[in-house]
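One chain is shown next in structure tokens, namely the form predicted on its own.
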Amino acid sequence: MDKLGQLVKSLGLISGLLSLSLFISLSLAQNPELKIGFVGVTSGPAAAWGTSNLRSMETRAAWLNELGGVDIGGTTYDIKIVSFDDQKDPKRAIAGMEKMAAEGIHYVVGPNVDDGAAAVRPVAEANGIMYFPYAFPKELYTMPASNAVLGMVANYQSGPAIYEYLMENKGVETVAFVAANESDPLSQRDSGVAAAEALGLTVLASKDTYQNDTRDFTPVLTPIVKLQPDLLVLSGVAPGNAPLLIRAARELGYTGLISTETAQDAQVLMEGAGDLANGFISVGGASTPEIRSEVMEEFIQRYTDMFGEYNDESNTKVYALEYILETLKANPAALDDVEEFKATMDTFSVPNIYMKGDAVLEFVGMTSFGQKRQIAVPLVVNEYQNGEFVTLFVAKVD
């Protein structure tokens, strides 16, 4: 063969390869994409809330992208987290909200607080959004509302079973209050103190706030230190503020017990408040060493791998995008009509592929808010001892 012949044969095998290379990348690139949002606090003392909410989402998708995608009605799709940090600003989550039906994304992780979760709703029916807020008000999840679905343990269900562990284990009989001078964790005071009283505690305070600024607890916790309460209640208390206020009932000289129902971080615990903080109860992530299954060892895994570190509330956080993408799957028409989403709620059920046994995904909440508009998962609470979270006891919501 003549150089000539040889140079043809040549660029027909490079063209060859480069048409194949380009058929492989189109294969590699054709699933569609499947977008969930995620509308929350990812900045401020509250931060730790929804980065575990974002890094949750983003481990899991990215590890459903590396096995191929989600077949949902025999189209895979690839998931892709569009995020946006509402700072905790009411004014902020609607923004969010707004960006996500203008990128048509019906399904939207958060937002993390009461006042946030309420100020997004009009904007979530107005347009067909699906939304899984960390937020207790009961009039997000009863009847008109149906657009919000809680993604956690609410304060009135928690609350009540820290207490009544702590009467019976620890011989609590008198409580006392404080929070932040925001709807948020004064309604969660409201219900902890309601709480409280119908399991016979004696509340010796249930009206001390404090701004959620302030970097100073003595004077607010001076007052009620002076009352020596068995139980102090940090009601709704941010990840930030909670080393500062347990540092500060504890150089006042208070021993009692120190609890809140909102999740916590081991590590700004650890840092914030360090030995100090031994034996602060607080509600964790769904999923104790003892209950996680082989999937949820690897999610732990992957999520440090990915961010460098572990937050114990993503135990929790890792189930939203699984309901949201489960749920699509047993119904594929709820793809771009909410309404079959709602549909599918009440008789939806799978495997839960991060607990042992034969633990379900389904969707409860018949007790609390007379339609299901809650997602399952355990009610872990924990104890905090020498920088990382014990399991106190495990209980479970209807």
Second form
Amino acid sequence: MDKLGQLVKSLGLISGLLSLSLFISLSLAQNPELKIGFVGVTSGPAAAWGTSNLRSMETRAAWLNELGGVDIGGTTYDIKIVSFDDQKDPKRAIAGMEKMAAEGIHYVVGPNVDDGAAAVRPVAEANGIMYFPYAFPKELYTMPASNAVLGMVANYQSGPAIYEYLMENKGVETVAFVAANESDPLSQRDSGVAAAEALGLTVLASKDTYQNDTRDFTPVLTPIVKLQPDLLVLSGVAPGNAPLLIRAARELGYTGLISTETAQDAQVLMEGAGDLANGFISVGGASTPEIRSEVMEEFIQRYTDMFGEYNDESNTKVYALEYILETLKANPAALDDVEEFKATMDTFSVPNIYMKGDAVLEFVGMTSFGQKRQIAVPLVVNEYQNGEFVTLFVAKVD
Amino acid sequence: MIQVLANGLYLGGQYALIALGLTLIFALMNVLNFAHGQMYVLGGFITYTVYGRLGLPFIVALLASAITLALLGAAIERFLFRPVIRRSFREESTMLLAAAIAFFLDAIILLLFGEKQRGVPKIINGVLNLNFQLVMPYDRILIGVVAIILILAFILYMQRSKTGRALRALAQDRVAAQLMGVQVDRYSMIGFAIGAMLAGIVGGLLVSITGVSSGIGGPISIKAFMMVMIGGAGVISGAIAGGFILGMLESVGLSVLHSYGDITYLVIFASLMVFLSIRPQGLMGKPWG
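Provide the structure of the form predicted together with its partner chain, given the form predicted on its own shown above.
Full complex below, order starting with the chain above.
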């Protein structure tokens, strides 16, 4: 009986030691997680916008985790992306932001559209969340608002630069605008019209709209093409609609320039409009072949390996997560306190690993918003030519 | 004005073809197939894959879309709608099932084909240009003609073939048709398969003009419902008329009203509401026969 007791004791001791060593080794092997949220549209007609966001984040997170994690304040974290599809519905965007708050997340990328970004503001502010929308309303970024950081270049920043370039280099004098009948494109159209008029361009059409689910744009563009403007602006056009609009305009005999102030995808343009898309001007990703670094090349390769196909919109959308992590590295106290994050934003500056040369990551926006509530991605204006984007010019916001 | 009318006719042909399958299924089974748009999208993606990616002839791609959607439609009727209709006496059960299928197909399509808009090379190059009075690319003309041929072929099939007559009998009076020896289950499945096949064919046809992307199924279903409501639910000629009316309204509205701002669709929807309040059964209101 004694022997049996001793055996049980020994087994208990051994199993205890084994459990302890397993626990210790697991603890040593696994880094604590740093959760970063994404609330945006990954289904429905606008899925491309949010999907490129989310996939950019997942690609970069997997890459960083593979390298061993991210060191913030002496602790190495694995990055975990927590996502929520808001289906481009403001009510769902609020639910998504509430989910992020419930999970204790302080940094969220998205939403992708104006009404969603406006809707989540109270939830973000009440729960100490910094969020990075891809939406342009200035009130999100100007005082008293302070939790939103614009994740790209706004159309009222890129539009004047494009029009000015085209006036000087292509002799553009007249312009017509067409937009989807939704809040984002309409507000982008209105600010585009104001910018064009301020520059002295003659606006031939500014009220033409289409339903975002339109599949055939010939009736929409027939009256506009008759006006033969020098420049046709597709305000806030979704990547899926751009080739259809371009194709319809060209097939109707339009020979002028076509531009937009949103990011597009070269593959989508090639499949949807072919050579008819040649010359189409868009505000592209922040890293065209001419200016992107080897890190950006690797990011594109990893993205392609993970998801089968790269999306050119990710040239811009790769940045938000990088800004969050680098700012947290600069001030680890911001991990749980977004006020610390805000304080760091004013002086934050680190090298931009995605671009050649001495570009830096820094927060900008003083000119447009009176405070630094925008990430500094280069304003790269592209021209589509035979399946790829060619850089027309690069400018800087602020 | 010639251009506006041509645009309207072309759009109308597209729309009518989309609405045909929806109204056929409604006529046969009293089912509002909310997944009709998703079936259209699936047809588009199959054509995109076979023609655009694999490089096989367009007609082969179109056949692949038609056959796949016909099989899918038959399976959906056999394994989903039939048991639900048999067990449930509430009409909303089939509506919920249709909505669930729509969401399911949306998710599957997004998973399989990704989030990007897809397109294929033009099947014919060149544009008919009559001094800018009428500008119409040849591929649109071809698709328009094919759409009209398909509509006529469908009407002939429904009028002259044994299956067509059985389907019409089912639509007129299900019990009487059964008493006359029509195999209700068999022809319901055939009817659903034909409806789904039409959605697949039109999706495949239009991928060469308008491309296809996941997520457009819902809006296409809504437009198809509008056409069916205008023409009269369950009436084949009504769906055709509804398609052409909606196409013409869009074309004329976008040309005439464009200078007044964002009101074309407002006017269309307001007109539809007034029209339905006066004639809720639509233009050709009764089940056909």
